[in-house]
Structures are given as structure tokens and as C-alpha cells.
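In the block that follows, a single chain appears as C-alpha cells, in the form predicted on its own.
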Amino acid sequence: MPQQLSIAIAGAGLVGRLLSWRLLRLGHKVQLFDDGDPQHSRSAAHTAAAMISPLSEVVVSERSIYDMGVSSLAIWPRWLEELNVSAPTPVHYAAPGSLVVAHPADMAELEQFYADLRFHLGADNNARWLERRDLYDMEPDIAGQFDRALYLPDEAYLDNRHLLARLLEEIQALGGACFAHHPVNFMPEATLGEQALEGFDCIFDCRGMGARQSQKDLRGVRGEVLWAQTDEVQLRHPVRLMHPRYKLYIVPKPGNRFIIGATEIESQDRSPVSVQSMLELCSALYTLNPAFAEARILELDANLRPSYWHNLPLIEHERVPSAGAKAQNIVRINGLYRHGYLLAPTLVEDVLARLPDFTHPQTDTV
């Protein structure tokens, strides 16, 4: 049996919760610290639309994002099956693929999107065109607005807020200790208040934007979303609407709810959603189907996605001298940008595979 390790994890966002859960299932001892209240998360994972969409994202990112995303598509169903075993209500997950559409005046944007897919993926590009009749068979409630659509097979989405709550329940059920309002600082030694975190074989920094003070090259990319509810429109697939100025996405959620987003702003601003953003989101939503005019707005939310200059995630391992009896093994996992649900499972599995290396004196960066 592998040696039982004592692990501290700072940050109860998506990566922190997934990592805690998987470590506990492997028999390790885990303490999870968060500077807020994990029961009422304000992480980027709480705000996100939770799409697992490697084809959609490769157009504006690197091939490695696609490869990691395809890996995550294979991991999510297995992990959710394990997570849902004892759940009264399973976490909703679906992998029907997604649709990309454009109005006739913006069809050049959609054709460019397809050309970019071919450029980035070559023979791996399995996107296919749908004519109006095909689109009607797949999504009748939006087919009347569009002449053509692009279908991206296999892409998935899940109910992220239920997932975050379920992960916290399972962490506690497996014996993990969760500490709310306990900020861990890394400057570079890991401290809780003024005391060094001691007695841990490894300390993981999964704080997202909470790590901004100690990681100066981390930046925030603002995203704004709108939640709406209506019984008048049914969608089975996430839908992206191409437009020269913004690219809207709409993702169906349980209970006839929808999350709509489009904005991506280089800003550290966490203030509420602007009137302009709300008008753009609502206008684009209306053009998908005029019946959305009667939808009820449930929530407007804004948050910051943690990102580095290259918009790629980093796993960094450092052995830091400590005031305690032994040096601290600190592993930083950050920079998932807008790809949190797309990349998190693959990154967590990578971390677990390298766990023995993280207790070795060598310092490395990936």
C-alpha cells in the first residue's frame, strides 16, 4: 500500500476540491483551507458556464489545450460516476456536442471559425456542417433563425454549482478537514496567519486569483454572465453565436435555466455587470429565439479568470526553507484561464501521477 501522505490544499475552487477528493480516495490525509466560505463559493468555478469544449477553444488557444481537453472528456464521466454513487441527486452531465451558428450577415465569421479548426486540428477536425433541416432535427427551437450551423461532436457540459457542492460533501464524508475563512499566504513560505504550515508532506496552492499577491505574473480576465429561466425554449446543446464584436455562448442547465456569456475583458475589476454588457447579452439571446424575450433574469454575475501571459496553465514545484523542522514542498497549480472545466481533470491526474516527485528535494517547473 502506498505511503499515506499529509496534504494541505489552499483554495477551495474547482482544482482544490477535485484534488482534495482524489487524494482522499487514494487514502491520504487532506486539510483544505479557503479564505472565504466554501459553502458559498465565489470562485471563478462558481461563475463559469462549465463547458468541456476542446474544439471550440482550440481556435483561440494552443493545440495542447485541445489535447488536454480531449483527455478531460474521457475522465469526467468516470469521475462523475464515482461521485454520484451515494448522491441523492446526480450531478448533471451531458456530452451531446455543441453548435456554432451565425446570422447570414455574419456567416464569414463562422466560415473563418471552421477554417481555423482545420488549421489547428487537421485530420483531427471532426466538425461538420448542418443545413437548416439537419439543424431543425437537432435544435428545433433555434433552427428558424439560421441557414447553417457547425456541429462539434462530443463536447460536453455539466451543472457546475451542483458539482462544487457535491465535491465538498464527499470531501467531508471521506474525512477531509475543511477550514473556512483561513487564508494561506505564500511569500514564499506557506503560512496560516503568522505561523508556518508545518507537518505536511506537500502543500498545494490552488487559490486562483487569490495567489495574485505572491504571483505577480498572474492576471485576471473578467467574464460576465447572465442566468435566465424560461419554459418557452428548449435546448439540448450548448450554442455559440458568432459575431464580429462578441461571441456569445448559451448553455442549458437543469430546471429550464440557461447561462449566457460573451464578455472577455482584460481587467482586475470585480464590480457588478455593466448595463452595456447586459444589453448585449440580452440582445444576442433574443436573436437566437425571440421567445427568450419572456425569459426571467435570475442572476447577473462577474468574476476574474486567473491567467498568465500565455493563457496556459502551470504546475510549479518548489522546496522552500521553512522556520519549522523541515522545508516545505509547495506545488502551485494556476492559470487555467477560461478553461477550468476543460483542463482541471487532466491537470489533477498529472499532479497525482507526480505526487512522489513532489516530496523530493529537486525543484522543477512544468
The other form holds:
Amino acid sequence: MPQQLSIAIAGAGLVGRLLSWRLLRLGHKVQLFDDGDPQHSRSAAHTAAAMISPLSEVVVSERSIYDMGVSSLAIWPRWLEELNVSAPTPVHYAAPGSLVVAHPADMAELEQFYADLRFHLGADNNARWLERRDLYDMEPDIAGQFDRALYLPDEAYLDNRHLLARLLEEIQALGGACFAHHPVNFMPEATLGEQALEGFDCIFDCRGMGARQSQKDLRGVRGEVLWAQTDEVQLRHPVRLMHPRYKLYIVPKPGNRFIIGATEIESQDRSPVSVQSMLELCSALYTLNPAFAEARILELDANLRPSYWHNLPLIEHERVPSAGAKAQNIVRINGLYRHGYLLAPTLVEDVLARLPDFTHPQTDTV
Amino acid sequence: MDPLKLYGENFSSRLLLGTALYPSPQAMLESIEASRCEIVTLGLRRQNPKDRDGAQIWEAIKGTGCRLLPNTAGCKTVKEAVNLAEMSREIFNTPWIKLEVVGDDYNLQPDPFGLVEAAQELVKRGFKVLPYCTDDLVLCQKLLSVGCEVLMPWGSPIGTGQGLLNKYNLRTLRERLPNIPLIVDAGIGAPSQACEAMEMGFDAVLLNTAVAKAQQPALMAQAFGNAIDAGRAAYSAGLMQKRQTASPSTPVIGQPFWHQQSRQQ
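If the structure you just shared is the form predicted on its own, then what does the corresponding form predicted together with its partner chain look like?
Below: every chain and molecule of the assembly, starting with the one above.
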């Protein structure tokens, strides 16, 4: 085994947890610090719908997001298999592909979606048009409402809240130390309370929105979601509804539950869901199948997506002089925006591959 | 110099750009730069403005050096629009307001009655109102009579990209209100449509979706900037009248007659 490293990770969101878990599996020592209680996460990863949908997302971003997403689609099943080995109930993961629909009056939105896919992906665009009959075979409970749909093969989704809890269990089982209510500050030296963090080969800043004070170009993009439950409608695929003004999705979750999201508002506002957004989310649900009218609303949630100006993720390494004996290796991983589950495994693998650089005592910046 | 004059201020660009719907703030800022526009609109309605929760993005937009034209997008009543205008004036320290009062939820068509009422109230409160209106002449006259000095009739409903749907009405506005700055706002999908509006003598064009949702927004912004320049230059230069019969630009006299024959063969 290569040299055992001692690693500190600030932020127990999705990236912090995945990175802790992978480092522990490689035999390193990990201490995970969070400013809240990881058992009751307030991270964006807790609010998210947790789709792994490279095709859908390339339409609102760029090719690199697709490439990272495709790589994550290969990593997730492998990682979940490892996580599920010792789990009493496995974390739900499915890759049935997803559906994109628009009402007949909004068909131009669907055509535009397809044109954008072709623009970004060229020959890699494997989206397929479905007529009403194909849609009926694939997702009978919404077929009545739509003449046409697009099918995006391979896109996946997972049960994120279960995953987050399971990761925490696994981190502890592997001997990782997890500290709740221990905020790490980066100014830029990493400190815990008044003390510099000492004795670590590398300190990872995975705080998401928690890093906003020290990173001025990080911003939050508000998103609002709704959870509903009904046994009257069954969905096998995540469904995206294209509308001239809002693009929303419905993702099935275990227990006849559905998550509907998400609004996208350029605002740092973390206050509860607005009536306007609630109306939009409920309308989207209702128009998929009117039987959703009697679904029960389980939860409304609003959160912020940590984002940089280009809405792309960044991994940045810096050696920071410290009051302690040696300089600190600090690596920031942030800006996953609306692509947490799509990008996190790929970014974590990238970080692991660069670990020798990050922990090399001579390295200044990478 | 052929400046656009709005409420006593001169602008060299005749394109006004919206700041919503871009794939990222960076794409938005690059588009603003590529378009060479000098006025940008921005909406606060959903950003929880009373707590300044959108401040980070507002600062970035301010950093472009463009004049800010806050709008009341999303407001459906006079009271909502007036309140949001007041908040915008306080936040951005400007009396300019793009007034929108939505009358129909589906196509975001302006409510003409609410619009006149809100415009009257805002003018009374010292605002410089740029109302987003339909292309109805009488509505436009009413807006002028309550104190608006600039009008922004639609080309077609917001986000449709249908272009200039009712050219008869738009031409009527231009002819009947020759001294009022008229900005075609909404519905412009292609640079050719923007160019056409400018050729018809409109003073400027305001758009958002066609640039923001393009696959390469900055490139489309540049295309619109060029088209609007071309349309304005064409209007100033004086477009020729369309004619029923072809008129040769070289005289027929002196042209060898066998040329005609060879064509007929």
C-alpha cells in the first residue's frame, strides 16, 4: 500500500462524503468536519432530485458537463455495489433513461431541446423520438397527455437521502472521524476555532455554499422542490416537462414518492418556497397526469446551488503558509451548481488521481 | 452621430438586452459585451429584493457599465408593479422603469388597462416610464397622455420569436407618433426581424430570449448588434420603393441586341 495520508475534509455534503469514503477505502486517515449536523443535512445534495442525466444537462450547459456526466454514469453503479454490500437495504439506483415531454401547444420547446442536443453532441446524440404508442409502452401513466416525447437512453437517478445517510455510516464503519458543529474557516489558512488545522497532508474544502464568505465569486442559485406521494400514478422514468417559461422534472422515488423540481432563481434567498413556485411545480405535476391532483404534498424545500460565474465546477489547489509547523495543502472543490450527482463521482476520481500532486511538499499550485 | 435619445439621454447603441435565461452569468456578460448594447433590463420580482438577495448578480450587471433598466416582469396588478418599481428605484438609484403589467398568464400579454393606470401613478411619483405595451394605437396614445415619453410596443408575445406579427399596426404607430421614441420589445427571434423593425423606422429593439437561448449566445448577440446597425443605417439612407416591373440598372440602349437573342435560345 502507498503511504497512508492524513486528510481533513471540511463540509459533509455530497462531495465531502464521497471523498471521505473513497479516501478511507484507499487506507488513508480521514477527519470530516461539518458546520451543521450531518445527520440532518442542509446541503444542496439533500434537496436535489439526484438525476444523473448528461444529455438533459448538456442542453443548459456545455459539452464538458456531458463528458463528466457520462463518466459518472459508469462510476455510480460500481460505487453503489460497494456501498450496498453491507447495507441492510440497498440504496436505490436505476438507469432506465429519461423522458422529455411538452404539451402539443409547446412542441417548439421539444424541437428546440432536440436541436440543442444535436448542436452540443453531434454524433453522440442518442436521443430518440417517441410517438404516442411508444410512449404508452414505456410510461403508460403519462401517455394520454402527450403526442410525442424524446427518450434519452441511459440516464439514471438514485435515492439521494438514503445515499447520504449510507455514506455517513460507511465513513464511520471505516474508521473515519466525523465532527458535527465544527466549522472550518479558510482565511485562507484553514482554522478550526482559533487553531490552525495541523498535521494533515491535505485539507479539502468541500463546503459548497459554506465557502461563500471566503470565495467572493461563488454564488447561490435558488432552487425549490416539492415532494408528493400517491399510489395512483406509477412512473419508471424521470420525466422532464418543457414549457415556454419553466423547465421542470418529476423523478420517482421509492415508496410511491415523487420529487418535482426545480425552480432556478438568481438569488441568495433560502426562505421557504414561494406560492408562485408552488403553483408552477404543482401545475407541472398535474399536467403530467390529472390523478396527481389527489397526491399528498409531503415536503417543500428550498436551497442554494453553489455556483461560479460560468456554472462549471472547479478544483483548485493552493499551498497556504500556516502559523503551524508546515504550510497547508488546501484543495477547493466547489461550483457543482445543479450538477451535483452528475459530476461528483468524476470530480472525486479526478481528485484521487491528483492526490500525489496535492500532497507533495514541493508543489506550489496545480 | 445618430444617437438614440431616451428621456434626455443619448445612446449610441440601439439594442437593449435582457439579462434572464442565459446558461450562466458569464455567458450573459459576454453577450452584453458582444452586442455592444448600452442599456440592459433586469427583473427583481422573484429574487426576494427586499432582502437584496440578488445583489451579487446585480453588481455583476452593473459592472458592465450599461445603464440599468429594471423591469416589473411578473407583476399582474397595478399595486405589485408600483411597489416593485419603488423597490427598484431604491436599489438601483434610477427613476427609469420598464413597466410590465401582465394581463394573460400564458402569453404574458400586457394588460392595457392596468398598464395605463400604473404608468400614470409612476409618472406622478417621478419615474421615467418605458411601458411594454401592445401595438394598439389608442393604448399608445393613452400612455403618452399620462406622461410616458418612450413606448415599447411588442413585435409579438414574449419569447415566441415570431417577429413583427402586425406590421400594419406597427407602421401606423410609426407614422402617427413620428416624434416619440418607439422601441420594439419582445417577440424578436432573428436578426433579420430586428433589422426589419429598424428599417421601418423604429428607434431601437429590446430582446432577450433569442440571444440568451441561442446555442452560442455571445455570437447571436453580435449578430443582433450588427443587424440593428444595418437596419438603422438603411432607414437613414432611405430604402427604395418596391416596384412592380424590373428596371435595369444599366441602360438597354447600347446593349448588343444579339445578347437578348442568345438568352431566348
